[in-house]
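In the form predicted alone, a lone chain appears below as structure tokens.
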Amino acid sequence: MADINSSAKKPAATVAEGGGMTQTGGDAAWDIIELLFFAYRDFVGDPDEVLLKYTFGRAHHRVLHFVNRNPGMKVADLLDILNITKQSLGRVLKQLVDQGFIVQKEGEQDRRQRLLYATPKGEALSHRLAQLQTERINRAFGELGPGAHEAARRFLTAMIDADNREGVLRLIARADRAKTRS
């Protein structure tokens, strides 16, 4: 069965008969692809060890991260950010709520809305996980020298689909402003 891409973009490379790569735009960036795989493995590895103690996984980490950074976030907005099914989110969210890491409240104007907030316990875990990742990032920036943060930010922003970049940057800026006010 063939994979179906929902995007109308033309792929940079296609799989040819026999599994080889046929390039449509130059050589594949194998080194960067593999470095991203290994960097991601190690970036999430430290938090994974902590999450195991709670029988949580990476989905729990992502949910807790975004809820903590965006207090009062709607479930619908979280679904959009994570790009997962309602069922998947429901299972993970139930565990986080049942164990006291997140609370759900109904909206003041619309009682059908479910707004999400990290509890103090959830905030503490989210900060602990972020601290582990921040230490790894800071070590890497220290090896790269001045300008590393901005270069990494530009690179990662450019990796996001162009039609999503502004929304992602607004989300980050809004969360940053909310945290500096609290």
Contents of the next structure:
There are 2 protein chains.
Amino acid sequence: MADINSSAKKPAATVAEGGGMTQTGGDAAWDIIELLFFAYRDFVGDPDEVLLKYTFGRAHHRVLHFVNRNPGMKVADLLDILNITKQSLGRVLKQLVDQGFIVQKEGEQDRRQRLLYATPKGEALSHRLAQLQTERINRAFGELGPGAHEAARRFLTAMIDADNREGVLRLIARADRAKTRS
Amino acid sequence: MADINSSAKKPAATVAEGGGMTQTGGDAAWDIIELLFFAYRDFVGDPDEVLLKYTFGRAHHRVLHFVNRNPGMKVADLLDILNITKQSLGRVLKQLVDQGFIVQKEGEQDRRQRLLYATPKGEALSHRLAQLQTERINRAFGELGPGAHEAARRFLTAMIDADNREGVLRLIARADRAKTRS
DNA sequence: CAAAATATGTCAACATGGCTGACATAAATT
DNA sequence: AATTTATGTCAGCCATGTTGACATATTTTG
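Hand over the structure of the form predicted together with the DNA; the form predicted alone is what we had up.
Full assembly next; the chain just shown is listed first.
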């Protein structure tokens, strides 16, 4: 996973309390660094508990998620998204296929491809896991005022590497279209 | 790390594009789920490269970060924050101590305690890693308008388990005070 | 068509960083 | 004096990442 970071003796201070007072000069993001760590930890913690019952881990979760969101995606595309080696992917993918959560279909144009699809069973699990996370997110947006969703979306987008940013947005938009018309 | 999630056939759609149009009913957080995944991946990716040169991993990063932010913290406190076993902590902590990034001092009141402190060397590394992440964060806040920091802070805070939330905020506030007066 | 490139899978070995269980030691508490 | 607490340590297991070497089927190219 990942981490937080820290340190430096001279933060401009007055950052992590309650009111406003942001942007003290340019370096005072300790609060964001740590909040991101704790928020992400809890965010991924919800699904973890469910996954335990299936002898699955986070790796399975990630695979199932993206396959379900992008029906018919190529193995190579999945590797790009997950940023892992095909050997690592192969291990968890095989388990998901063997246990009937994902199926692979030969590509029609290119028969070397093994296009990936979530089975109804896989879709159900993926949805159940997503539901947990969606509940946390919507609860947060409920606590904050309207506009919170948009603000979070903009913040998270701006945190992504500028190179990938467009690709990520395209991926999300494409997945939305794919799942919407079904 | 953790994961994203996905699925469900009937998202209210029209979420991940460009304009406004949020909150379509209550369940449409797929964009946030995936953006959080990619944002966090890039966020922790920066330090990873630096850590490679030290034969350190993310585990070391986390330990060094919190020790540096909370000088003199007890081992037990660190275990609570990281949410790992003492055996897991012991492994990376030992390496950080052996290589001179962290020192342990006997507690004055309770001499069973081994209070943790970052050495100047440890502080330097911690700061260097934090700087990378701070740059990403400040770049993001620069792209977005003013108020972005505050909005991100509120969003991330609301994403934390309600139970821990106060404790986390106290921890961050305390760390800020500790590092500020130095 | 034959040769090369591509998409995918697989075997083997290794590293990191989680985990459990069992003990050990010193210091504080009862 | 007995117990509890704070910490450390040994040993082994598991999940998930890595590299390197091949194998197979299919498409693309010269």
